[in-house]
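Have a look below at one chain only, the form predicted on its own, in structure tokens format.
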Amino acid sequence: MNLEQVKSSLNISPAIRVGVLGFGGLGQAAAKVLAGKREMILVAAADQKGYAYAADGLNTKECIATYQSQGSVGYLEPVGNLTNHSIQDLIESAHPVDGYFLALPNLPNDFIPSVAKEFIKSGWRGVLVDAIKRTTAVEQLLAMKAELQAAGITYMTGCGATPGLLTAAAALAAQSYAEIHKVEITFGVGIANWEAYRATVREDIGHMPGYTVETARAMTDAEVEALLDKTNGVLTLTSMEHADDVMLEFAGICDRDRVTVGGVVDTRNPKKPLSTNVKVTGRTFEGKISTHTFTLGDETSMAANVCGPAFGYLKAGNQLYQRGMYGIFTAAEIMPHFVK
């Protein structure tokens, strides 16, 4: 009897296998997350130029330190690829991974659903789980649930911070009401270094008035620092197109119309300008008028409340892809799963 198969026996489940698309800083700090636990094991990570697979688990500092200092996983010994088609060439290594976390930039709005095109395209079967923002990506991502189906991909779509566990906050505290008139989310990040973060940053650029994503997405970092220092490092973001507007639509629990979401962003604090919240106004079915405010502890970062979401819906993600659930879901449909 092999090790598997006492595993089973026993009723304990392997280790997941999760590969992480994506070694910026929300990549990194999904590594860091990974290292901490005993029910998934990072196996690859992939960036612009390589990307490096192990079996039995990638060293989570040496990968880090091999990007910081050479610019790519690949570069890591012996385990590492340079290539500059890392994701496809990672697909197509056939490597054993459970399920990818796309901790990839949103910009344009059709990289992320482009990917998943790739997955679709390759054969490779498994859990997706994406922290994508912006309303129209998820919009293109849903349009493809009956590829994902066919492909046998289970793709969790909207598992971050916001969208994510705020969008999972709203659809619980909704379950008072009897009708929901609004969902406020106001978020708060404080960063140290923009430049740790710089596709974030981008992405929230180009939801400032005067630009789009495109004009955020070409601007040189020194052009990112120049506005930057305008605004002394804050960026104050009002009705952003975020996609918790078509979650919380496409759940049956109030329209898109109903949902706002803005937000202050340090750059050059970690300290939190304000404190994360959502806020669920309704009415209940004896027709009183009352709000639920669910708020995030202040000391908890950007990367904890994006990464930890994550990965507790690609656990969600991985248990409906083993009853042959395939398709695609969002964090206000679905539970996230505890990953120890």
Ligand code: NAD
Given for the second form:
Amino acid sequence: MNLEQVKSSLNISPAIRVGVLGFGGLGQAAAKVLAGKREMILVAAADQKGYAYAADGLNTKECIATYQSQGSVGYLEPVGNLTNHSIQDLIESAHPVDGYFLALPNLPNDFIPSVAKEFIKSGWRGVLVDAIKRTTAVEQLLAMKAELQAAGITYMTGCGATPGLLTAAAALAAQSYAEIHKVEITFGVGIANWEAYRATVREDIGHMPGYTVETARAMTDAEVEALLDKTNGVLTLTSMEHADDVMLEFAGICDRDRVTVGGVVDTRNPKKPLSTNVKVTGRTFEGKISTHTFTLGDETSMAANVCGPAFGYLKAGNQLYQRGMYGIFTAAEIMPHFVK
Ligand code: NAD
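Now that you have shown the form predicted on its own, what about the form predicted in complex with the ligand?
Whole complex next, starting from this chain.
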């Protein structure tokens, strides 16, 4: 018997082999989260200029050091490859990967759906997880359900913090009520410098009055800095186009117009400007109106609240995949599984 046969006879499942696409703020945090897990192993990482693959696991510290000093994990010897089509090349290399976390910028707004199409075209089968934010982006993915099903891909969408953890909390809180009146998500994010999360900050700027995804995408770093100088590094966002609404509607919990999302992002201070929370107001079967509030601990970072759930959903998605359940699922429909 080989090792895998011994494990399977003892009912020990092998670690889930994970790839992280996008190695910026969230991608690097995701690699650090995985370093502490035994049920998952980081085998692949890709950024805009290259990728690295190691069947027995990538060294997180080396990947991060190489990315930070040279700008791409593709420089990592001997496992790196430099290429301007890192995602395509990684998929085509046919190295075994069970699931990918897409920690990619969704700029333009159909970028992540276009990556999902690449996976479908390639014939790869497995689990994909995103932490995508916009309603219109999730709608594009939901429309790909039949193609994902036919391809044998289990796609978990909206699986970060918001959408993600907070949407799932709203779905759980809704169970006390006969009717849901309001779901209000308010997030506070504190990061020491905006360069650590360029895509997140650009995408947030795209929600400000007078800006769109396209104008935010086209801004140079100097223009982003000039804007942040005017606001003392703080972005205040209201009535955001956030997919928590379509996800809760799709899960049959409430109409999307009952869901609001807003928040404050401080790009110059890791301390959260306010406590991230979701308030779910509804009417019980006895006719009482009440509000459940779920508040995240202030010490938990954006990265912890995005990457933890993303892998929890990857594990849940892997179980669905093993049972032959392909297609697309949202964070409001499925419970994340805790990854040990
Ligand atoms: P970032 O700008 O720090 O990093 C992006 C990474 O993607 C970089 O490594 C870059 O090289 C890579 N990349 C860009 N284009 C690529 C391509 N074509 N092929 C391969 N790699 C490519 O990004 P970030 O701030 O970590 O954000 C990542 C995503 O996470 C964003 O879309 C953001 O909206 C999302 N996010 C979601 C939540 C949530 O709660 N749902 C919260 C925060 C961020």
